[in-house]
Amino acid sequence: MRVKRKAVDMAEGDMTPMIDMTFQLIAFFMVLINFAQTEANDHVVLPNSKLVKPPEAPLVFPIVLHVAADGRVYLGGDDYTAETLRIGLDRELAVIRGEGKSPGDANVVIRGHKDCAAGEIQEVVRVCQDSKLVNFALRVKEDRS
C-alpha cells in the first residue's frame, strides 16, 4: 500500500506577543526616564565635592528645589524668587497634609548652582523653615579626581 505525502506548510509564528512586549518595554523605559529627570534642571550646574556621600535611605516626601545662578528657584517646573517661593511650598505642603503627614515628614532637597551665592541658599532655607520644613539635603556632584 502506498502512503501519500502531504506538502508541509511553513509554520509561521504569531508576532502579536512580541510586539506587545516591545510596546510594554518602551512604556517602561519612558516612565523610568521621566523619574530620573525629576531631579535634573538645565539651569543648575552642581558644584563638585570630594566629601559627598549618598543618602543612607531613600528620602520620604522629597521637595526638590533648584536654585539657579541668578537666584531663581525652580520647583515642579515653575520658577519663583525667594520671596514668592512660599506659594509653591504651600502647594507641596497641601499634598503632604493630604497624605496625613506633617511638614516635618518632608525632605527638602536643594540643588544649588555652583555659581550661586551662599546667601541665596540661606534665604531659600529660611523660607522653608518659615513653612515649618525642618529636614534638608544639599545636592552636589561627586568629584572623582
Partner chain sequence: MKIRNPPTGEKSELNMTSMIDIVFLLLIFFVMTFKIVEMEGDFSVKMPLAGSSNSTIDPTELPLKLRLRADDNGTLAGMELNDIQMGNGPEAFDKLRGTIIGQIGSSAPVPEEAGEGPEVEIDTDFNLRYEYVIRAITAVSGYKDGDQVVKLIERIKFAKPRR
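Having seen the form predicted alone, can you show the form predicted together with the partner chain?
Next comes a single chain, given without company.
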C-alpha cells in the first residue's frame, strides 16, 4: 500500500505565559533583594530584643565592629583581637579627622555574636573608649514574636 507522506508542521508551544511568569519572578526578586547587607557578617548571629526598632535615619560616621563567637573583631574586611583593634580604629579615625570631625562624632556599631563572651564586648568598648569614641550602638535583631 502506498502511504502518502504528510509534511510535518513544527510544533511550537506558546511561550507567552512562561515568559510572563519569569518576568514576574524577576520583578519579585528585584524588589526584595537587599543590597544593604554589606554590614552583615557571616561570623555573627545577633541576639534578639523586642525593644529595638530599625533606625529611621542612618548613623553618621559609623564604625561597624563585628565580634565573632571566638572574640575576633572584624572591621572593614580585616580581623583583629581586642588588643590589636587599636590599629584598625586609628585608620578609621584618620578618615573621620580628615573630614574635619572628631572621634566624638563617630558612632561605633557593635555587632556581637549572641554566644560570644560578654567580656570580649567589654574589651572592645574599652579599646574604643581609649580612642576617645563615646557613641556606641549595640546592634540586635528585632524580635517580633
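Basically, rigid core = biggest C-alpha set you can superpose within 1.5 Å across the two forms. Residue numbers count along the first chain shown, from 1. In this text, all values refer to a predicted model and were calculated from it rather than measured experimentally.
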**Asked** Would you say A27 moves its Cα by 2 Å or more between the two forms, aligning on the core?
**Response** yes
**Message:** I want to check Q129: does it shift between the two forms by 2 Å or more at the Cα, with the core superposed?
**Reply:** no
**Distance moved by the P17 C-alpha between the two forms (core-aligned, Å)** = 26.1
